[in-house]
Each structure stands twice: as C-alpha cells, then as structure tokens.
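Given next, in structure tokens, is a single chain: the form predicted on its own.
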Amino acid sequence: MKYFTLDQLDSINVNREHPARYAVIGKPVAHSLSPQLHQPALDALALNARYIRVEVEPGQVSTAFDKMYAAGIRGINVTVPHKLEALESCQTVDPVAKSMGAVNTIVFDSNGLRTGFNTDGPGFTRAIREDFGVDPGDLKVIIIGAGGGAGRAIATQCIVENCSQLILANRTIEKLAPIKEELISMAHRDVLEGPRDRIEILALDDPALEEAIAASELIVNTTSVGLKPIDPSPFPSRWVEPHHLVYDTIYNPSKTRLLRDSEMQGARIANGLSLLLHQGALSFEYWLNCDAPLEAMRQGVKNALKG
C-alpha cells in the first residue's frame, strides 16, 4: 500500500506480525522516499517494526499526531506542507527548530507528548563534511533560494556552524529581509562569532550576484531549478570557478545542469542525496537513541532511485 489515511490508522496494526512504529506524513506523500530509507534500517538492526506513509490534510496534523499515537506509532517524519503545523503542534520544540521555524521530526515521549527537531541543517553539516571532508563553518558560504524552507534551514545551521560569510539570494528579496533580522539576532542572542552583520542579501538577478558567488567558496541550491532535465542553471554556470565547491539539494536527477556546468568548470561538486541520508539518520536516531545503519539507509535510497 502506497500510503495510509488517517481513517484507516485504526486498523495498521491489527493481525499485523510486523507493527508500524514509524512514518511520514505529508500531502502528497505517495512519492517519498523515507520508507526506503528508514526501513532498511530498522531491519539492518533486525527491529520488528515497519515504517509507513500517512497522507494528511493541511489543518490536521494535531489531529494526526493523536491517532498515530494511539495506533502505535512512536516516531514521525514530516515532509511539506505540513512543517510549521507541525512545530505549532509540538508541546516542546528543540530552539534551533524554533529559529528554522519548521519542524520536520516527532519524537513521542511515553505519555504520548511530543517534541519537535529539524534535522534538515544538522543533516547538511554532516552532508558536507562527508561530500568534501570540510566544515561549513570554515567556508563561506552563498545560498541560491534561499527563501524557501531548505534555503532557510541551511542558513540558520550556517549561523550555528559560525560561518564566515553568509550570502542569502532569492527571486524575490522581500523574502529574505525577515529571515535576515531573525538571523542576526540568533547570532547576537547566541553570542556567536559568526557572521552576524556580514549576513547579505540579493536578488538572484541583482548585478552584485556574479561577485558575491565569486567570493564564495561553496554555493548551495535550494531552488527546484534543476528538476527537470531542460531545466537550466539557476545563475550562469560560468560563474563558478575551480575553487568553488557546488551543492544542489536536488538529488533526482543526479546531475543538474547546474552541477554537470560546474565539474566542467573545474569545481568540487555534490548533490542532495547526502542531505536526505543524513536528515534521515538523525531523525532515527532521536527516535532510538542509537547510531543509525547509514550504509543500509544509503543503499536502501540508491536502489529506489534505480528502480
């Protein structure tokens, strides 16, 4: 079965030999991929659990926590459009969820309350460090999209990792001027000694664009540019240069225009499978309190994009 509705989470679990204890919601759902990544996992540590999908309504997810609760289930994932709901559905919430303003993990405690965790900027730290064996705390960096929830995330685990610059371009700059002033102040408030005024934001067709990519050392797409195969890059490729170090969130295709242009180029190139990986790993580990299987998550992963 393809995905579960909140009528049926009565019945998952009766005359079922394996019980689902985890799951995803979203509208549409049909089409993640979490159930190939986190049940290879689950069985890697021979664990008698299953993990499904559940399709809710937007206006539904408290409703949605009760019923999965009460039907067994003791971890979930939440994918779009439901991530701030979900953070307004939490009695607790981990602070850097708070400032990404989304919550994208639910950890039910034995009473059935739940706290919420973003593992989305955590999963990118761990993304880049296995890509190109650097911190993003040592790089500056610029994100292309970054209007957006990933966008957003990224940016705010960029002030956590105390990066050294931090460039936010977006099509639409009105976007990024509150997620600016939030920015600076999780630094000041933080007492970090990362970029906090040295935060810029531009326009992706702003004519400062070319230099500020320039004086970036890795650049981050979180725009959907890049999905479909006539899909062009989503700022010059010749932009980029063999310094330069090249994340696309996208992981299906493989390549982007984007990322084929800047191998060319010379640059260091990765896409976002990484990212879905190591998002994925710490959602399992909050939930189990142990390290998660990654070779069996990554392999789970790659043979779904195969099929």
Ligand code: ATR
Contents of the next structure:
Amino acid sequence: MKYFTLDQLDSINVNREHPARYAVIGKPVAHSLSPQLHQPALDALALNARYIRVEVEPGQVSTAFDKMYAAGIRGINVTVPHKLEALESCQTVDPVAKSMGAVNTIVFDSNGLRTGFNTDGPGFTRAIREDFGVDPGDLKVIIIGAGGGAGRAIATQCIVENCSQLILANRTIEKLAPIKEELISMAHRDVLEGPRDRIEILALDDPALEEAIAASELIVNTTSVGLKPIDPSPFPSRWVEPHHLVYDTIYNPSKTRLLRDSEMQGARIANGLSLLLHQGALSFEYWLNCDAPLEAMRQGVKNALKG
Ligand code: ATR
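Having seen the form predicted on its own, the form predicted in complex with this ligand:
Entire complex below, previous chain first.
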C-alpha cells in the first residue's frame, strides 16, 4: 500500500497484529521516503509498529490528526504542503518551530493533545557536524533560496546557533524582509547574542551576491534548482572557492550541478541526505524518547534511493 486516505483510517488497525503507530502526512505523499527511514528504525528496536503514509487534503490537517490518534497513531511527520496548517492545528508549538512558521513533527500526550516541533533546523546542525566536522554556529553562512520552507528553517537554526554572519538570498527578494524581521524578533525574544544586526538580504541577481559568497564559509542551497539532472547551478558556480563548504539540501540526484562544479573548484561538498536522516532521527527521538538507530535509518534510505 503506497498510502492511505482519511476514509481508510478507521480500519487500519482493526485485527492487525502489526499495528500502524507512526505516519507521515502530505499531498502528494506517495513519494515520501519517511517509511524507508523510520520502519528500519522501528524494526531495529524490535518495536511492533508500522510506519505508514497518509494523504491529506489541504484544510483537513486538524481532522486528520484527530482521526489518526483515534486509529492508534502515536507520532506524525508532516511534509509539504501541510507544515503551516500543522502548526495551526497543535495545542502547543515549540517556540523555534513557531519562528520557522512550520511544524514537521507531532507528538501526542496521553490525552491525545498535540505538540508541534520542527526538526529540520536541529537536523541541519547535526548534518553539518557529520559532513564537515564543524558547528554552523562557527561559520559565516549564506543561504541560497532562503524564501522557501527549508531555507527559512535553516536560517532560523543559524540564529539559534548564533552564527556570526547570515546572508539570505532569494530569487524573489520580497519574501526575505518579513523573514529577517521574524529572525530579529526571535533573537531579541530569546536574548541571543547572535547576528541580529548581521543578517543581510539579497536578490539572487544582485551584483553583490558574488562578494557575499566570497565572504561566506558555508554555502547552503535550499532552492529546488538541481532537482532535475539538467538544472544549472542556482548561481554561477565559478564563484565557489576552495575555502568553501557547500551543502545542497537536494539528495536526489546525489550530486547536483552545484555540487559537481564546487568539487571541481576544490570546495568540500555534501548533499541533503544527512539532513533527511537527522531530521528523521530527531522526530524518532521525540516520539520514543530514546536514541534513534541511525545506521539502520541511513541504510534504509540508501536502499530506497538505490531502488
Ligand atoms: P519549500 O517551501 O518546500 O522549500 P518552495 O516554497 O517551492 O519550497 O521554495 C523553493 C525555493 O526555491 C524558493 O526559495 C524559490 O525561490 P522563490 O521564492 O523566488 O520562488 C526557489 N526557486 C525555485 N525555482 C527557482 C529558480 N528557477 N531559480 C531560483 N530560485 C528558485
């Protein structure tokens, strides 16, 4: 079964020896790799639980959460386009997820009340540590595509981590001013030491982008440019230098044009597989209150991508 619909939820756990306990919602959802990430982890811990996909229409997220809890689901991942609606459908929302404007993980209490978290940001920190051996907080960061959901989550995490420079670049510059304002007010609210005066915004076609890239240490692509094998780099990749760390949140294809060119320029590169892995591991930790079996999850997702 690729996915279930809301109408099918009532019966998913009737007479099932291997009950569905965890799920991802989205629209479309059939392509989601979350089951290939989480099922091996549940199996590695010998938990008698299934992880399923549920397709949910926009406007139905709160209803879906109620129905899923009633059917026996005890933890939910949320993917596009539902991350904002999920935030609005939680009784409690983690403050960082609120600043990101997106919830990707739902935890239920014993009464079925929902708390929403966002593991994309903290997952990014773990990914950068794993791939490059440094904390993003110790780096000057530029995010290409900061107006999208992933870019905003990573930008928020950079503020949480107090990184010393944060440049937000986006094709549509108008999206960035409100994000910058939210980041500054979050920094003030939480009395963070970070770059509240050091957040810059730039259009992707601004001539100053070349200099902004040169002044950065970590370049993160969160645009969708690169998803198609024929896609170009989202900015002229001849600007990449050997001192750069280049992280592309795209993991399929495993080497985008940006990563291939950056490698040729002598930079260190990594793709979004580590982010996929660590955001999932953090969700798992929220649900089960134990360390996630990371290697089982890594193998699961690698197998899925090979397939
Ligand atoms: P998500 O919310 O899932 O991250 P999204 O909202 O579609 O995805 O955002 C994708 C990002 O890719 C955005 O920053 C988008 O730029 P705009 O805000 O200008 O739309 C960026 N993007 C998509 N196609 C692009 C292109 N051809 N060139 C540059 N940026 C592009």
